[in-house]
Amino acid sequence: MERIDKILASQGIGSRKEVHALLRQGRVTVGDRVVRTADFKADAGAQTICVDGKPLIYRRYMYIMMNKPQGVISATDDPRQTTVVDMIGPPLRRKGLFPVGRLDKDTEGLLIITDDGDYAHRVLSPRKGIFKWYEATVDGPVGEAEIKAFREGIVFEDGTQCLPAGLSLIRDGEQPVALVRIQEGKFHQVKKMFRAVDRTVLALRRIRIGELLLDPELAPGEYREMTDAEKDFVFSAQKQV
């Protein structure tokens, strides 16, 4: 049982102040009872809560898939720049949302946004060994030498050793597109790995986390709630590139 104002605020109905106004105006019901006091206790999982006659679909946690666009930072808030959380609007917007891991400002693609700290920890935990797949457009050929270097584990200029990674060619040409598979999340990792083999990344897009694929229907900047199955796909058996 929780206070009704806390339940409503947690579901993005409004701020505590706005929720209190709804209650005073008699616009909230629990079962057949009109509730006007903020400290009224309710069981959101067992009781029907309505706002203006519309049933509240209670979610303890929110899980959002976003196709992150370029120019937006992976953060909860920033006084100078737009963040991925700023982009979430009603009805999915709610207090406590944060990105699971990060994508660089100029990197696009699959990003999970949630308010479930335990879920985020499991996704990011090195012990889980969850692979991430990226499409990288680079400025030079991708051949056996580069593939072998990735497979053996790239070493950065500062001596940092990367775990073995997968690299394969998607499309050849003047600016080839390669598929990269890594299970780490070092700062600017994919860009630094290519730099170590004398290639520059011109564009980068994450397309997969574990077995969770970026929804092709989501344009950059769009997002949607994840299904229960999709939440589990992240932890499914890993496949090799």
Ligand code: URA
Second form
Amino acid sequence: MERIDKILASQGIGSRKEVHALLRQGRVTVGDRVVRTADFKADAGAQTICVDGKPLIYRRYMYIMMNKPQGVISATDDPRQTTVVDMIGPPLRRKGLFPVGRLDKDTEGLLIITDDGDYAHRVLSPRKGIFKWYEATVDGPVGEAEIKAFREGIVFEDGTQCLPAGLSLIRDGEQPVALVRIQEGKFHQVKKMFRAVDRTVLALRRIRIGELLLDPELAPGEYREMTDAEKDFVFSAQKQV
Ligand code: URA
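Counterpart to the form predicted on its own, namely the form predicted in complex with uracil (URA):
Every component of the complex follows; first up is the chain already shown.
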């Protein structure tokens, strides 16, 4: 049992102050009774709580899949730039949301946004060996030499050693598209790995984390709540490069 104001605020219904106003205005029901006092105790798992007649779908934590568009930053808030968290509107919006890892401002694709710190930690932990898959459009050929260099572990200019990574060609041409699989998340990692083999990344899109695929129905900028199964797909990671 928890205070009704705390439950409502935790579900992104509003700040404590806003929630208190809703309660005073008689807009909150628990079961079939109108609740006006902030310290009323409710069981969010067992009782139906409604705001303006609409049932609250109670979630301890929120897990969102976003197709991150270019031009927004992977941060929680920023005084000048739009962040991925700014893009989340009601009913999924709530306090404490943050992106799980970072995609560069000009990178598109699969991004998880949650308020569950333990989950984020497990997704990002290098020890878990979870592969992140990217589609990279580059400015020159991708052949055996590049594939071998990625497989053996790229070394950046500053001497940083990367773990073995997968590289394969998806589409050949003047600007080939390659599939890259990495199991760590160093700053600008994919771009720097291509720099190390004399290629420049022209466009980058993350399409998969572990076994979790970016929903093709989501256009850039769109997002939706993840299913329980999808939350776990992230950890059914393939171990081979
Ligand atoms: N590697 C990069 O270089 N950029 C990203 O956004 C993600 C991986």
